[in-house]
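The chain that follows stands alone, in the form predicted alone, written as structure tokens.
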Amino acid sequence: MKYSAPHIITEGAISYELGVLKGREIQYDFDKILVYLDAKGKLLFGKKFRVYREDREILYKLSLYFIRDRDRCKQFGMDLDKGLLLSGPVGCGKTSLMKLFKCIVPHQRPYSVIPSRNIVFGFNHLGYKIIGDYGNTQSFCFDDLGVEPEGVHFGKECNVMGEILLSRYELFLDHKIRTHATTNLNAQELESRYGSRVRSRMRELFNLVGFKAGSKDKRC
């Protein structure tokens, strides 16, 4: 599907235009992609989603990984080449906004996000062809890493995810396919999950983006 303007996004009979086109490159509006995004968020999860004031910093970031501002991106340590690690606290919105954002560029690649045990689920019941599945071309964001259960398999116990990111790092080394994901968990605690070898390939997937440890539950 083509977008002859994709910096025009109409939901419904409402059209919300998030920057301006100049020649082939759109100058975007902080200020009208979060109001975009208020908008699609009560779309996708109800009345009472709303954008929060003190998560602006982390919004901002998002948004030039999404709109691919390589110089922006560049400043906040950020590599475009590579997927997101998006961390924070169990309720501060890690899903919903990977969810959101890839609303906003509906001319890029969409990814799908999948829950972690959800996946494990499959290999328990499918086995190792669930990781095959995962380690093809298409992009995923996979959530909550790190607090899935260990896959067992006909007796045979498997760290599926930890399997699965090798074959993602091979598929970024190769293809330069991004992969994304979401986790409650420190640095430390994905390494003692997954062992040091996924830990440090993790490092060359991802950059990590993380909410203030002390950010609310808004599902309170």
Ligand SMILES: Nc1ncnc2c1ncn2[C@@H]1O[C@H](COP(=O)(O)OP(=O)(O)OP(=O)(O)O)[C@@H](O)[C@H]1O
Second form
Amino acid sequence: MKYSAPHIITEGAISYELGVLKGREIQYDFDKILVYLDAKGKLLFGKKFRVYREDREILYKLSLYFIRDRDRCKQFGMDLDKGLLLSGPVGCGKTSLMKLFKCIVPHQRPYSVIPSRNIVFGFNHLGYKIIGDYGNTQSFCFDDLGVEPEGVHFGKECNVMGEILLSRYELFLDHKIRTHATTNLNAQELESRYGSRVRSRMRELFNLVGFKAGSKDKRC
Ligand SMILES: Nc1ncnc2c1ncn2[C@@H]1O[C@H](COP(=O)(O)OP(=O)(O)OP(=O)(O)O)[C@@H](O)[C@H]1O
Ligand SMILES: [Mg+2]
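Having seen the form predicted alone, could you give me the form predicted together with this ligand?
Below is the entire complex, every chain and molecule, led by the chain shown above.
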């Protein structure tokens, strides 16, 4: 019964109602989602966190995706069966948003946000086992994809995240398992990092959702 009302989320003494129940369907209210994101963001990342006016559009798109509003997602060119590739300049808030948005849908299967470079460090230490570990049916968000170093295990080089993306593509085809990622790179840069085979599969694996090129660095 825990998720009989998944649109009502309790944080400490406060309950946030993200919408209303109409029959068996939840009608989410975007303004209420923003109130929750603001509050939960402060809890997770500190009191400096806030919802920036210039981010409203991307927050709207991500909300539609996470609440699984198929029709509106389609209008924005997003396919609910695919994962998200959240792109944007350094410090605009990609990692924070991927950690935050899963909190608005506690009834959905969670994903772990893992820095891509940590996966490569794991490979350097333990070898190909690591690639197998990320080819399982769990959901992941590979953070900071494209800027991780090349893997080297016992002198043998490996494009670790490229290999993992190939495995995740197979999982997507065979089991509809979604994979998410964040990146600073654009499509061309990803292609030159991973090659056209991986890039072509990434187009099928991910919906591309981008911050505007001039989005400010929130670390400043
Ligand atoms: N909406 C926000 N309000 C205030 N601070 C924020 C907001 N979003 C992110 N931050 C802060 O800005 C910094 C950068 O955020 P984050 O790491 O999510 O960005 P990023 O886009 O993933 O950066 P990078 O490209 O370097 O990986 C963090 O310290 C984070 O806590
Ligand atoms: Mg990041």
